[in-house]
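Here we start with a single chain on its own, the form predicted on its own, put down as structure tokens.
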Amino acid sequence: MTQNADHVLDHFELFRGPEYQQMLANKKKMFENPRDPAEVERVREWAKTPEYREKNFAREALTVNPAKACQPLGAVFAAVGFESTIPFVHGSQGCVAYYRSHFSRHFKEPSSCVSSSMTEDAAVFGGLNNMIDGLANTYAMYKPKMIAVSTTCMAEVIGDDLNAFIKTAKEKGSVPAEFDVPFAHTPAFVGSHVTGYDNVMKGILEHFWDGKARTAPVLERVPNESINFIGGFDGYTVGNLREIKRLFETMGVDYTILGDNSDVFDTPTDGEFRMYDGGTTLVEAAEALHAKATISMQEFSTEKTLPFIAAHGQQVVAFNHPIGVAGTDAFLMAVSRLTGKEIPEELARERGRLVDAIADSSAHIHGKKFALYGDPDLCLGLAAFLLELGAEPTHVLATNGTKGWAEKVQALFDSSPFGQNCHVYPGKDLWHMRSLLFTDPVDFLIGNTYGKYLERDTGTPLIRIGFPVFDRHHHHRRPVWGYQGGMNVLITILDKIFDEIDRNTNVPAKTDYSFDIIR
């Protein structure tokens, strides 16, 4: 099937043509070592059984489709939240291409990040020369105000010392001696992207608060009335941080967002390319030491950062990605307690509107069963909101969830009558989730784009909430925090419920008894 310049076929149609179908059939026959279709189907059906589930959950040395990414991805996410800062990943070019493409596909924005371009020789002899040349090139070409350094597997396996390398690079004149180059070791073979976010956030604050990596005097803390806010690794950072700013400003709170990447992941198309846009200024990052308190919206994204801040004399408060009425109530009351600011009537009315919307739609959500997966804090926030709606978060899975996280989820289940038949799965992956969906089915699955394969395989309708979302556009522009964010999540869930009702009741004179125009 040849293409015609006047009518270019998309791949949806092109690959269904007879030439392509024959080519794909030949490829399968000649190169894919095919098995008897009947045997393939037999094994496929067996893999849906409780017997297979038991074997699946017994595996220890293999992970299949983990619902997490690696540390440097979170490191890059944290770094771009600071003014004119470029992330510098000490490792191979291929790794950095992955981080950039991941963010570009989710946020639909260019994602700037540089690499020290380590190859085989650096893997043997160390990457010092790569660091020296890389920092010099980055400083000269991209004119940043700060370069935030992190690492990949290669650099960590051979034991490259970032602190020593950066000092040597400054001595060699790669960047001025006083130039800000905070760093954090972020080995990709342990932890996850939320760990990398945490390490880099802590590394940047250490750099400014503890004397720019010991090259300047340690700042003396002079407490003031402002508060700091850390959002954590969040696929909805554009909408969420703007919503948080609106809430703070409505309450009259003096605040600093640490790691504000809401603008760099949402730049306008106006003829000007912005490699850097917005972000926490370096002055604000340093002066954040003097705030009276720091709020983290995601406890498991700041497990090292919050103790570091607390050790510098601040009050710290952590949440678990609060979504819905109770979660937002707790957040706003904490802000009010820390700042002495009253919660204004405007926000009380927003709360009432969300309560009203939940009441309007409760009949359609009450009793529905959900499976959900994602980052630990997001899973906690979503599970709490589902319980608030009278739904059952039957399966809650986080590949990067810990035993402590699982205990927290179980305590949440125990606090609600709708949590009695719900289960939590720390450290498990999406192949485990597949077994759960076949052997203990639910009504809906909540997760990121990769859940579409589970939807196709198990028939469980997918509601896309999380990171990354590649196959739908602009979800990241809407908040899921605050009462308005809770409204957005509620609408997203309801739309899928109604779509499924329509899909299952649309055969004329057979199933269309509920194909209604009113819900």
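Positions refer to the first chain, counted from 1. Rigid core here is just the name for the largest C-alpha set that superposes within 1.5 Å across the two forms. Worth saying up front: this structure is predicted, and the values here are computed from it rather than measured. First, how it differs from the form predicted together with its partner chain.
Hinge annotation between the two forms, restricted to 37, 58, 124, 272, points to 37 (rigid-part boundary). Rigid-body analysis between the two forms: the smaller part rotates 22° against the larger, C-alpha superposition.
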The other form holds:
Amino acid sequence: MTQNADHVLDHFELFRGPEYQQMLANKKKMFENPRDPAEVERVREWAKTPEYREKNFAREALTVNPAKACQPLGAVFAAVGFESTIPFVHGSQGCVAYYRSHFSRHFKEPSSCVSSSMTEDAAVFGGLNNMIDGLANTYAMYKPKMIAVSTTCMAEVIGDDLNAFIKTAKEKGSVPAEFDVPFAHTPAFVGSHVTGYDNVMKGILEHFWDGKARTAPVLERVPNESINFIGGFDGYTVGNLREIKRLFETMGVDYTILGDNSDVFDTPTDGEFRMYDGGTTLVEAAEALHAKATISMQEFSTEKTLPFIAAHGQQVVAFNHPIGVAGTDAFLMAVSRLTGKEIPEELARERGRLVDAIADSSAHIHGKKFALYGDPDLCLGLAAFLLELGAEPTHVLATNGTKGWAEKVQALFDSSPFGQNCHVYPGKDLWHMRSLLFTDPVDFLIGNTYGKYLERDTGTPLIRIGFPVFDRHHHHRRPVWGYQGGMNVLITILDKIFDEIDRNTNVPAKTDYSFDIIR
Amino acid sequence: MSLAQTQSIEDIKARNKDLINEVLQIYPDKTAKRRAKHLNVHEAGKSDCGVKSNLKSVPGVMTIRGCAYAGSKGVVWGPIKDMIHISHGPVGCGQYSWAARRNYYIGTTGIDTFVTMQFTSDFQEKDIVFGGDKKLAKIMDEIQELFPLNNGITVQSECPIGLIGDDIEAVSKAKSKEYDGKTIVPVRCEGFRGVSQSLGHHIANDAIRDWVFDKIPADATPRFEPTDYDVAIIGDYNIGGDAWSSRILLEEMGLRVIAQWSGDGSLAELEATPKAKLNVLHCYRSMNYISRHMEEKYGIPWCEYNFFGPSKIAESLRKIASFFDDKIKDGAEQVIAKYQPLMDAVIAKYRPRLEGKTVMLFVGGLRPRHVIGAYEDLGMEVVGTGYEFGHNDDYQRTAQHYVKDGTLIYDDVTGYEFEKFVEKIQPDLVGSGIKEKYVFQKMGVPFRQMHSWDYSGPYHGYDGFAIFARDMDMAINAPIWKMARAPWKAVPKPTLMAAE
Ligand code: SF4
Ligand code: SF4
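How about the form predicted together with its partner chain, since we already have the form predicted on its own?
Then the entire complex follows, led off by the chain already shown.
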């Protein structure tokens, strides 16, 4: 018996004990009908070959280990960025349990969201009654200021009409007639979570600006000097939005963050559970119409929202999740241009510090090859930063990346001598990435938590940047935007590089001459 | 400090009844009526807990429940390691459940085992409009080509499949034929079926019956020589290794475990189970169906057991042994004796730190009752419990064997109710899921996830109990919970006023 009350062994150590090892070996041999180990080994090796890669890339129907989620996830993410707003997802309840778990696992925070709990009868008769009862219950129980409605697959497939349903629910008294219930259809079989974010952001602005589904007068735009800022679907929203606010305040910019979920995903532990916290107020959401311009930090998260805003007479500027010196420069210069505010010396000094840090460490990154995957904008931002560091973003993959995205990435490669041997993979998944890492190896992999399987199988060290990150804590609290954010990304990358050098030079009497104390 | 200890049982009952009436106030009338049937205060001696269960969740209330797909893919089928489980439909369902349940297994992932992978047909609009059967057929071909060592395929239907009229059974049959009788199992576990994960368990059980058992040729030679002591572990998903720390005890008492359902399980083990002499059933809720079927069809008796905490483990070992001869009965006694010193040491260490602490639970279909004994072994008291997707037979078992007089019972609790109950009862610990964890921790209440063991475990068996005790102590006695309130805010109001 290995278990011990003084030093309790859990799954890390317990099953390594001889009794368990013997037991598991017997189980396998006698009852599992295992494959011949030689055959397993043969296939394992074969799966590393160019031949396998070719078959793997010839896949037309099967997706294995994708790096994308479905629309309503983005819908929920956008909705909770508004003051006292509860996301209400019309359709089956299981999906909602999944979104909530997903966010709680990433942010280590509560995630509040309701469902209309449609079941088999609703599939036959439609979900109108679920909407009527659901809105009434949510309104009574959770006292929201706004309920933002989106849809799961089920409601989309049977063709429920949100606009008509919400109208009927209001007529039946589920919520007061003037209560804000913006909505967006978010079919999971179109696009990905970034599409859902876009649809809901647009749906909410449309609601406030264009007459609340014909129940209020259309707002007339009276342009002012403020600017709007949209972050897009972003796993670093907590750190990033706070950093952006600091930058705006340092510059003296009059701004509105649309969909500010930085507080609701970072509430204190002080004895009180805050279902709602912070967020863009509904007044701000309405008055955002009058802003001079809107900046989107993620073009592919706002493909419909930005043209909608532009059509209302604002200037719009889109970035691709800018990370690093040039990206932040372009962002701040755009803010300065739009607002007429100068970039203060303080930020110039921050910039100088990031340049300084890169100069100090460049020798360790220069020429290193990276594979990276994630959402389309994040990939662009990271790839641009790597090029700036003199590294090569050899494989850039986005499961939810489109052809248009791939062209943008290619243009980025073409802009730098370090991009010459780099390739972009739109619509591919992490099983494709696995083949790439075997047949065309790189030094490091950048991606979300699921990259750890690639790290294990291919030996490529993983640097966790992306969404979701389930198995490391608190990363989302640090910004990756702004010069300060660039610094964080730089340090994250460097830490891994140095850890790897140490790990590869620590065998006494063999490699320890390179196990340097100063690097 | 819990109120429960300073009050008489009648006071507690009155308080709990008031509490129920209080939470019902928030609801519109119609909802209050529906929810009232799911909340109750347990009366000792009653045959069940006096709540309705397994009914539709009320729209808009923030139920904690999931769906049938979660019950089939997530619970029953997903852990079968040498088969590939296709999440059939759009990308989301499979993505959110990807490796999210800690079904430990051993194998070369991606080559001969596939549990922590996400295979999906990633439906696009055209698949919804024109149907996905052709795509499904092609997916199976691609699986055969790229993952040649898979031992079978299951199709886990997501919501759209049943709505667009796809014939996944026909595709599965045709492909099975094409691949020499390969096991290919279509599962109709669309999320809108039923009212929770529960129907998904049932559908998945039935799929094993129809597409695994019924395909085994009657004259098939068994892969091993049967013995009189062959048992199968049913309804253990090997969360954090639970099935392993259970298996070891069964083997130590002289039994031979020929199959694990379904944690660290394989197709061969499913197929071998009709040869068992006894099925031992841990999660009754999710696998009673197949156990009953095997009883009817193959005459295999089944026996529920509980491997949480030494009292229930000893009781269960003896119960299991009672189906066998003296050799096994002696074996059970030897196992109990062997682990007694360890259990004594664990209890000596942790009981003084946990004595009298109160717990509120809300878990799936088994643990709301099964873990109560383990808490009691540590001197703790469960003052409230409820099932996410239990049925009346679960509440009967709970009433007859587990809960105390006056326990607050809440079926399919809503976010609002759970918060209010905890706020008023002030337990020392809440045990529930990831969606609830941070809500209660924000309130300053220690919490353990009782689905995933909060990434710890195993909790089953004697080895697991030591970990369970350690974890509960770690949660309740973490110094941080004394610091949730800022010290200057703890200053009583009058003093503050005086200082102004
Ligand atoms: S893909 Fe559809 S059914 Fe699955 S979680 Fe997303 S919305 Fe729900
Ligand atoms: S123990 Fe509970 S949570 Fe686990 S599978 Fe059974 S019913 Fe589900």
